[in-house]
Amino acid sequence: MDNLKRSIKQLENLIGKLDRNLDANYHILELIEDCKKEIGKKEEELVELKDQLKNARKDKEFYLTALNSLPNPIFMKNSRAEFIFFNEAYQEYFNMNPDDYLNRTVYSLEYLPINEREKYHREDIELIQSGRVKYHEKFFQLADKNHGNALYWSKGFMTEQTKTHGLIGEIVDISIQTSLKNELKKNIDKLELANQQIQEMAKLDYLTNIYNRRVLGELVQKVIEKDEKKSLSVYFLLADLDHFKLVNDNYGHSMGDKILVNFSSLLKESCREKDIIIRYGGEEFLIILLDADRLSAMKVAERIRCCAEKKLLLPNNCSITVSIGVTEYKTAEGVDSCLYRVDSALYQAKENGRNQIVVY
């Protein structure tokens, strides 16, 4: 366009010289045709360009389109951190104006308190220099006034021709998972609950509701040790219902049923609430006494004695009466040891008579 500007401002001057020199008509002429030839050069260019820009609107709409059609949130910023695009969806996610906001950084979202401000703008700031990605979680303040849990994500970038730098950031709504989530964990955690309660009812005697002999292995061995280490006495009790076969024989399993539960409860009655009360077997019941020593395990066998004499009553109020082999739990010394040494003194008792206690 240099070059047609002189060609025209020569012909202004040889215009002047039209009637004095006729060398000056043919050079005219020439320059004439020499413009005709630029500015068809320029139209071409022209067109060329129209093209250009044509096609880079097409590109403009096609990849404006794409990133208003995605589902998430998507925002973009310049080399000065500022925004200078937000899609449709995050619009619509925050129920914001974007006029309200392009060209203005993080610090316009009045929405965070300052310090976080002054931190995502630092980051934003590296981010754009070093072209690194940062991850969050984060809840926002959704257009429905509730509040949305997102993953957010940002990334600095610079363009190969011009060298300019820039940040883009994208927001997933993970409401829904998370809600799923704290779902499944309160579904996890009533499983537990159930099962550990399962695990408890399984160590419970159906007919009594006190333990059965299954807490022998872990319970019991688990205390014992609690107590050793503690230098402190425990003592086990075995006590038989007595003729308890002919109970069952004469007024039916219902009565035999009646005497266990009222046995067990006579049981809970007579023990402290820390002992551990265990139907051993059938009409076998084995109580162990912690912290004890051979007087008080001696007091709490005869209670129980005498309880199960007064209060167990068959319906022609004959008495059921009980005997009690007594041992001490020995340091080092297993369970099942312990338990053949207490069933000696029951023995002992059944031998004796009935109705009475043996300490071995």
Ligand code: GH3
Second form
Amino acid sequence: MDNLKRSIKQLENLIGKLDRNLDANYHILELIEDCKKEIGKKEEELVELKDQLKNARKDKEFYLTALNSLPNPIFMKNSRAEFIFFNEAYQEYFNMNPDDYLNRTVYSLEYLPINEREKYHREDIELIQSGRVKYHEKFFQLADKNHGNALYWSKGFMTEQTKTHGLIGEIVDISIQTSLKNELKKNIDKLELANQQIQEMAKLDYLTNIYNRRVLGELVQKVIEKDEKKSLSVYFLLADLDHFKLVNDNYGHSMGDKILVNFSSLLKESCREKDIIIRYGGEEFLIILLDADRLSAMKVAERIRCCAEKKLLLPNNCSITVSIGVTEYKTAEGVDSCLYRVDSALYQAKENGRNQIVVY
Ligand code: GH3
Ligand code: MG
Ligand code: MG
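What's the form predicted together with the named molecule like, now that we've got the form predicted alone?
What follows is the whole complex; the chain from before opens it.
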């Protein structure tokens, strides 16, 4: 522009010195005028371009500042899948120097195994071409040498006017959420275990530590149904300590408790592991003999009765006796109906004078 102005000045000087015909001078003056107009136009265009450049720089700074203000690591790649931008959060998260990676594709990152590099590069190219989005959870080696659990998100795109392809990605660290989730899972597991233990404890009698009658509904039905498939039968025994009220009255409640605990041990000793012993009421105990027959059930009942007579002794050496009702559980009759029958048998044993067994 300055050169052009200088040339015009020289021309004007020359014209002043020239002694030629007027037509030629006039033509030159016209040319000079055109040039001046052209220069004016160019000057205006230049001012406009300078404004545009200033605005573009302002915009660039604005968008860069915005991207750098984001707390999450952000990166961008060009149409050849080469890194062209990392925000400050990215540089901090990975403790990296952008100059080491700019204008390089993931394929050229030697520290990654070759098969991973190939895979990621292929993915990048595919996303850039298709404009698709990719989203997955990933473990990263972090600046402090720890591993960070993060959500990795990236998307290909194309600008509308210039049809330029690119890719933008974001990393959202979820290490805290992951450790909270793991912590929560551990606590839930502990709670579930505690809950199971509570449920098991709720089935036990606080004094004798054998089952209480809560198990009747669920456990007994289940066990009986399983045993029904066998050729041998299930037998119900209902044992009730005789004149137990007198024990409490004469020796106190704690002596009564002791007898109840001793009787529970005695029952356990007299039965097999698979049989079910339940404290059915205060001094009433239900024994369910699995895989038994009439003779074996009577033998067990008699063993219990004998043991009580011999071992369940009071301080005055008198024994506490037990009356027992015995009955067979009939296939598919239901627990309640069997209980009714065994209770009747027990009642009969009491009626007959106690310290005996009655089979119904
Ligand atoms: P029967 O021969 O007719 O069965 O007479 P019994 O005295 O044994 O029967 P009764 O039903 O009249 O009395 C039962 C007693 O058992 C009354 C109650 O105080 C006592 N008992 C029930 N549960 C407990 C307990 O947990 N501890 C103590 N120490 N006594 C209990
Ligand atoms: Mg009794
Ligand atoms: Mg009773």
